[in-house]
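Given as structure tokens, the chain that follows is alone and in the form predicted alone.
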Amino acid sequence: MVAVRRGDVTATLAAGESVLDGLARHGVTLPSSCRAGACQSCLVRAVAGTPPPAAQQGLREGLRRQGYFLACCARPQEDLELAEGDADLDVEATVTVLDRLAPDVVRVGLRPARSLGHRAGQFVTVTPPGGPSRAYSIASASDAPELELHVRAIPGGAVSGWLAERARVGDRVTLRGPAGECFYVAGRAEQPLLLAGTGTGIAPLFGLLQDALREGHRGRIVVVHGSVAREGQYLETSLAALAAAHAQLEVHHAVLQGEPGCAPGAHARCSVWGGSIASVVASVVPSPKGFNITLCGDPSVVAGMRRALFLAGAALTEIRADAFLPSAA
């Protein structure tokens, strides 16, 4: 059997078990969020034996030579020893914006005590002083001096009803990332992109978007951010003010509950749809060959458009994605 030692315990893994979760069985608890790899809140670093190949994936090559893995993922053969603490991965932060962008999403400004370096679109780990940790996409530029978080206030969330709730500017949590690929490259300023994104998956690609703008993107811009109702559309105005700015760029948003069929929305190229972002894609961008593509928010609608966008042309290797996954128990 296969036994992983942090500090004074050493955990005994049964067969199949992770070392998230043997190292819980035993005491000790490890940040952790999605437990499905993605949101990398559970980085944990082996100084001794060798992490399984699996649980590195999606780990910066600096990180991987380290010996960091995630602890979800791994199941090791071989026994290993984890350092006891990984303080050079944290960096303290402190709250300086509160603000409602709609009644359930609330706007969250974060002032790191050192540069993250992070690109906008990626995404950090925010923990609450004694809680759990959660994962949010960054929706500030790259060169913001401070992160921007769109927070959806989840009924019973830990951390989300502790930012929605019981925060207050001045105080103070603890950050670790950024992680996440969906981030605007530059040097393809002609390629044609396309953002979509649901609910608060719009504040990634907003990121993302000031970056291309800044970055002098000259190829068509198509954002399409779809919610359930209209009042979902927090950054409508916002788009429309950067649509009216830029020639190339068109926003539609796509209202689940709306009526079907396309209405003028505040600007010339910005439009308002009935229907499933699914379907405004399909209509706004029918031919997505030579796309670049990011796609951001519930996994399942995530996964959908992917798929449909590569049955429609799109390059596999054009298409990001971010899928906002939920936090396990």
Given for the second form:
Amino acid sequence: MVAVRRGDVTATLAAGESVLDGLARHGVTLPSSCRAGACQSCLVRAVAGTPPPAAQQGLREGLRRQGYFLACCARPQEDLELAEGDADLDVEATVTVLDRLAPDVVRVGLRPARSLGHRAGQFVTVTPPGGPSRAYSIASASDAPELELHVRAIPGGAVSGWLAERARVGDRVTLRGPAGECFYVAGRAEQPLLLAGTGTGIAPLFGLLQDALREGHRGRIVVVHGSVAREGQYLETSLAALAAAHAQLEVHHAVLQGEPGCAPGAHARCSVWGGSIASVVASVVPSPKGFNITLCGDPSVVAGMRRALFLAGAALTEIRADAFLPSAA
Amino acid sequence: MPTLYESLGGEAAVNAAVDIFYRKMLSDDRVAGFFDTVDMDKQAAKQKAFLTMVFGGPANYSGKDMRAAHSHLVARGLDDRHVDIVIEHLGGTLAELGVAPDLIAQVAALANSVRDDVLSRAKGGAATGT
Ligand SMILES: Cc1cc2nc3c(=O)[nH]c(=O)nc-3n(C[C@H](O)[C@H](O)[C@H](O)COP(=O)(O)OP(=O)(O)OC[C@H]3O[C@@H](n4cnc5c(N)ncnc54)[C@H](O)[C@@H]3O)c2cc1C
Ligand code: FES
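Show the form predicted together with its partner chain, please, because up to now only the form predicted alone has appeared in this conversation.
In what comes next, the whole complex appears, and the chain from above leads the way.
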């Protein structure tokens, strides 16, 4: 029997039970969202005992060394004692921008009280006052003074609904992070890049793209943005401006409900396709061998593309992905 | 005399083989259903551990581990035919990488030696359990 202690509470874990669930059963509710190791909302720190390595995957080396782990996927083999509250990881931020990029997409500007040391394309967890925590990806370039997030407004959504309807410029939120691997890695300027995302999954890719262009990436860069309807292509103008300025960049808009076929877009190197993002990716990059690939957005679309690209010849180590897993109650 | 693992090229050879081998398995409808493709990184890590073992490399897999890791697949119908297919793709992968036939035969023999553990049965015998 493994026991997990936090403050006055000692939770004995049932077989196969996670630290998150075990503590909840004893009345201690830790923040959580995806419950699958993707969003890092449930980050906690062990002050005694060794957290299981599987619960530290994807954490920065510094955090791992300090004993941080993800409570939702921790099934420890030995007793653990957890720190209560980790305010030192939290960074206060002020909301500076709230506007609509599309009918259901809000651009959120945040000015953190201190630098997060993030890279564009990574994600942060955002906690509104008294609210739950959710992960959002960084769409602004790494050196921008403020963070830009693209948040899809989900009706009734605890955090996206708050940002879309109730938040005001000047409000405070708490940030944690950054985390995630979906950022531009300099050093292979000739390698072709494929950036494919659905919905607000274009946000981290847009951040990564700006970094790549600024760092002088010379290889072919293929951006594919998937949306259900035409108005979901909310970055069309910005992407067309980048394509006009950078001959190595091409942009493909995949509109699920669009007319089948391929029509010219806002610039010579932009085109609008009817069909799924996976089919457009297969058409424009039929042999992904040698590409460095970043995939973001809908979890099942991301998993499907990853498999298809791997089977078509991409190396697994060249594929990075952020699946935007929803919160699991 | 170099070990089999050294002759094959050690960890670099395993790394080169993982993608090719895993791609062959996922492309083959007869076995693809046994692989979870939601967490492909975890799957690739398992393939790597398997390849390290059958290449005669540092063993961190015991017969007991092999049983535990595959018992749920046996419950889903994993049998000798599937093990044959795995060994076939293993050979194909090594041939693609230019490995000599006698070394491929040694790897196949190592893979064959864990067949009973993978299929949860007594050595050289019939299936145990249900
Ligand atoms: C690594 C990572 C990065 C992310 N980056 C972004 C990002 O850049 N932009 C962004 O908009 N989101 C992003 N997400 C998703 C985000 O974290 C939240 O899950 C999302 O905003 C919903 O949270 P909520 O509190 O508004 O809704 P909740 O209160 O969690 O959910 C409300 C209801 O809506 C349902 N629901 C949740 N998500 C969806 C969905 N996608 N479609 C339909 N129904 C849904 C829930 O099941 C629930 O019934 C990311 C997620 C992860 C894991
Ligand atoms: S990582 Fe644990 S809740 Fe998302």
